[in-house]
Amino acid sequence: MKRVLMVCLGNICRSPLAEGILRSKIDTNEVLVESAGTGGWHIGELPDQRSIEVAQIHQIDISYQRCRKFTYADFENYDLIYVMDSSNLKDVLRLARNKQDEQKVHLILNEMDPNQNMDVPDPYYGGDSGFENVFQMLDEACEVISYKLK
């Protein structure tokens, strides 16, 4: 079975939503989704309400998410790591131990459009269209990865 992780800031409203849309695309008997966030913060809170309701209104539940934070032993559990900007790029990278962690990370986006490390944008503290705008980039990126999990 694959193992994949999404992680943002907090693990409230970007990688709850990639977790999600992943989900919706692929065959969850062969592949695992998960999400974390690179702070605590919100460890063991939902998502941020305004994620549950875009991903409702294109028939995703994330609601049964409960936040945690990212851990060296994720590493050790999970096949691919997908950030969702530079700078959990960087905090992911920070804990990597080994060549081999690092070649597991990823910048989401980067699977649209190879190279050009561009950044999810945090929709915490936009208005809601900001979280459609959201939804509708990792879409994008989630159908890239689940053809290539196929």
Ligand code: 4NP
The other form holds:
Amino acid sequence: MKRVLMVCLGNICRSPLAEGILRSKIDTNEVLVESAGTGGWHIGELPDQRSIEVAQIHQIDISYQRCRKFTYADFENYDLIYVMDSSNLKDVLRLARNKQDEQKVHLILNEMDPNQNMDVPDPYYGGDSGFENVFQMLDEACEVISYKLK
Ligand code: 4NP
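How about the form predicted together with 4-nitrophenyl phosphate (4NP), since we already have the form predicted on its own?
Now the complete complex, all chains and molecules, led by this one.
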């Protein structure tokens, strides 16, 4: 079974959406998809209500998710680690123990625009429209990831 981890800062806005979107595109018997945050402010909490709502609009339920913090042990428990922005990338790579760990980590938008190193903008402090924008970006990236996982 392939194991994929989606990572953002808070694990309440972007990575819960990425988890839910990718799960909707793959066979969950064959691919494990989970998410975590590099920051620990919201551990145990549900995703942000605005993420729950935008997912719901697109027929995806993410309300089962609970926030947890990324740890170095995740390098052993997952094959692919997708981060949302360059700041997440730096924070995750800081915990890598070797080259093999480092090679598991990818900027998620490089899946649709290779080598462009684009960030998924953090919608936490913005309005609701930011969440739909983030949803569309992640939907395109997860479409590509889902084909790679087949
Ligand atoms: P996320 O957004 O990284 O997409 O989950 C954030 C959510 C909360 C915070 C930062 C980013 N925070 O500082 O509490």
